[in-house]
Amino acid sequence: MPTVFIETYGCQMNVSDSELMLGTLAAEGYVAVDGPEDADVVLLNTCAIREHAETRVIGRLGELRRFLKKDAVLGVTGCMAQRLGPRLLDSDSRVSLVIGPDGYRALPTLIESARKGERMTSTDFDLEEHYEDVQASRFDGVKAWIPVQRGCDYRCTYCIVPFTRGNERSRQLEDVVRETAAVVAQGLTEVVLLGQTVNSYHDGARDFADLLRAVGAVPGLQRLRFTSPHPNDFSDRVIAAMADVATVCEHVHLPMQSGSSRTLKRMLRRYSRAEYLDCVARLRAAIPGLGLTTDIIVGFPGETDEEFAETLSAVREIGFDDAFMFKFSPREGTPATRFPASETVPEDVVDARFDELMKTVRGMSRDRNFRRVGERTEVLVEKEARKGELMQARSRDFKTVLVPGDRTLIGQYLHVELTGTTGSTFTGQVVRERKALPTAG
């Protein structure tokens, strides 16, 4: 039987797409293997959000050339494939396939053509494609990533996603509910709804509030999460649904990007600092104990010392639980690359601001976490931890908690006391088990 190895880079949407690709190939008799050395087909599912992500893939392609099987098919899929298209074939003679996010249905046919020596790209957008009839091969035995929306209609000046994922389109609510019921029947107890701006979901008749209520009511579902939302789309209806539906977890990843209204305007984020703060206030008022994480960009073109200071003050005022922090990375074709060169922030200034931001975010997070030691909370055991005889678990508000035990705990819900913290990760002692649930086979 032919074998396939898929290596995934980037966001949770890419993880979900890799599961779709593997499901498509499994239906044609392919078997997944754990490494590229033994694979008949090797696919790198890529990210294009920052230059560093693409550089990693280019380096990885060079590594793969040394130990792939002679007749193995090597393909690049995902956002980098969509962005670069035929240029990837031109830059690496070993690559046979370049396939964008809307081309995975044709994978088996494209691979067979590649076996015959053809080299090709498939990067056309298909605004009707949701892969409804494809059964994904899930990587995770505890939670399922379920796309509810593809593409993006926002046009942030720094972002490549609209160029790699196309325009926004949402699945029908009934299809999302059906898929949720199917994964719960397989033994998965947590679902994460995915979209580029997931809370702007609308299937023509139902909005994201309706979706949360419908999915959250699926029998057997224990936890419901979503990522990544946009601050503009947290309507009162959506926030009310989050507060009302017991399965919706008390955590929101709410990208801020900057705490300066002037910078946000140049980013075309379509909200001001005050509007972002208001969104945070409405969420926290409705959902006690809400965990709040964010994304922040440092060194956006034209960012002044005063504007960066506004970002720091917003971070201090809000008190995020954690943040993904990035140095601005210009992406070919985006409006931000057309700003005057005089607005480019010097690299040493960007580095200094990044270090200060990280120190501020992590310091506040550490202080908050130390104050929580001694609390009791529910966690879901997800996988083995990297070190020691510990298991990694996650609280409803998205805290990582390490607990003693072995693989038999995976998929179980435990009540634990938080006994310590490194500043970012907690250790916990089991108080009692709530229930043991079967994991997907």
Ligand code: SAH
The other form holds:
Amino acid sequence: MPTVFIETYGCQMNVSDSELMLGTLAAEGYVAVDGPEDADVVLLNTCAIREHAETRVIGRLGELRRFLKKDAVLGVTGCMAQRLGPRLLDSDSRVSLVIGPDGYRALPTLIESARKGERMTSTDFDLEEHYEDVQASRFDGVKAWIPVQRGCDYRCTYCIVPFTRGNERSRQLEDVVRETAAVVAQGLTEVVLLGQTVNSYHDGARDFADLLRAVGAVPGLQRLRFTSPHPNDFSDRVIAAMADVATVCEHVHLPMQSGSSRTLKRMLRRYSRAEYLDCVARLRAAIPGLGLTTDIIVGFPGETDEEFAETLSAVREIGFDDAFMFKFSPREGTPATRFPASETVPEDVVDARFDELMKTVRGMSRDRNFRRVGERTEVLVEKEARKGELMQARSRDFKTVLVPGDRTLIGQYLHVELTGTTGSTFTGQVVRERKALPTAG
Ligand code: SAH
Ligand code: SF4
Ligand code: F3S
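Next block: the form predicted together with this ligand, after the form predicted on its own:
Starting with the chain above, the whole complex follows.
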């Protein structure tokens, strides 16, 4: 039987796409293997969000030449494939397939052609494509990634995603509910709904509030999460659904990008600092104990010291549990690359701001975490921790908690007391086990 190895870069949407690719190939008799050395087909499912994401892939392609079987088919898929298309074939003679996010259905036939020596690019967008009939081969045995929307209709000026994923489209609510019921039947009890602006979900008749209520009520589902929402799409209806539906976890990853209204305007984020703060306030008022994480970009073109100070003050005012922080990376073709060169923030300034932001975010999240020691909470055991003898579990509000135990605990819900913290992750002692009880339908 032919073997395949898929290496995934980038966001959860890409992880989910890799599961769909593997599902497509498994249906044709392919077997997944753990490394590139033994594989007949090697696919790198790539990310284009920042330059660094792409240089990693280029480096990996160079490295792979040494490992690949002589007649192995090497393909590049995902966002970098979509962005660069045939340029990838030109730059690397070993690559024979370049397939964008809407082209995975044809994988088996494209691979067949590649075996015969052809080199191909498939980067057409298909606004109907949701891989509805493909059975995903899931990598995770505890939680399921379920895409509910593909593409993005925002046009943030720094962002490559609209170029790599095309316009926004949503799946039908019934299809998402059916997939949720199927994964629960397989024993997975946590579902994460995926979309670039997931709360703008609309299937023509039902919005994200309807979706949360419908998916959240699937019998046996314990935890429902979603990522990433956009602040502008948190209608009162959506927030009310989050508060009402017991399975929806008390955590929101809400990308802020900047705390300065002027920067946000140049980013075309379509909200001001005040509107972001208001969104946070509405969420916190509706959902007690809400964990809040975010994304922040530093060094966006034209960012002044004053604007950056507004980001720092927003971080202090809000008190995030954690943040992903990024240095602005210009992406070919995006509007931000057309700002005057004089707007470019010098590298040493970007570095200094990044360090200051990092210190501020980490310091605040440390303080928040130390205050939590002694609390009790429910965790779901996900996997073995890197440190021996411990298992890695997660609370509903998205804290990582290390608990003693072994692999038999994976998938179990435990009540733990938080006994300590490094400042970022916690250690916990089991107070009592809780078997996964079916929630009311
Ligand atoms: N759709 C999501 C974001 C997906 S990209 C949303 O709108 O929230 C994940 C994060 O990468 C973004 O939130 C942003 O902080 C960061 N990012 C995107 N483009 C970037 C760029 N050109 N340079 C640096 N960071 C970037
Ligand atoms: Fe990119 Fe903005 Fe769309 Fe997010 S909302 S994917 S940052 S364009
Ligand atoms: Fe990267 Fe594409 Fe996701 S650019 S962040 S893999 S949508």
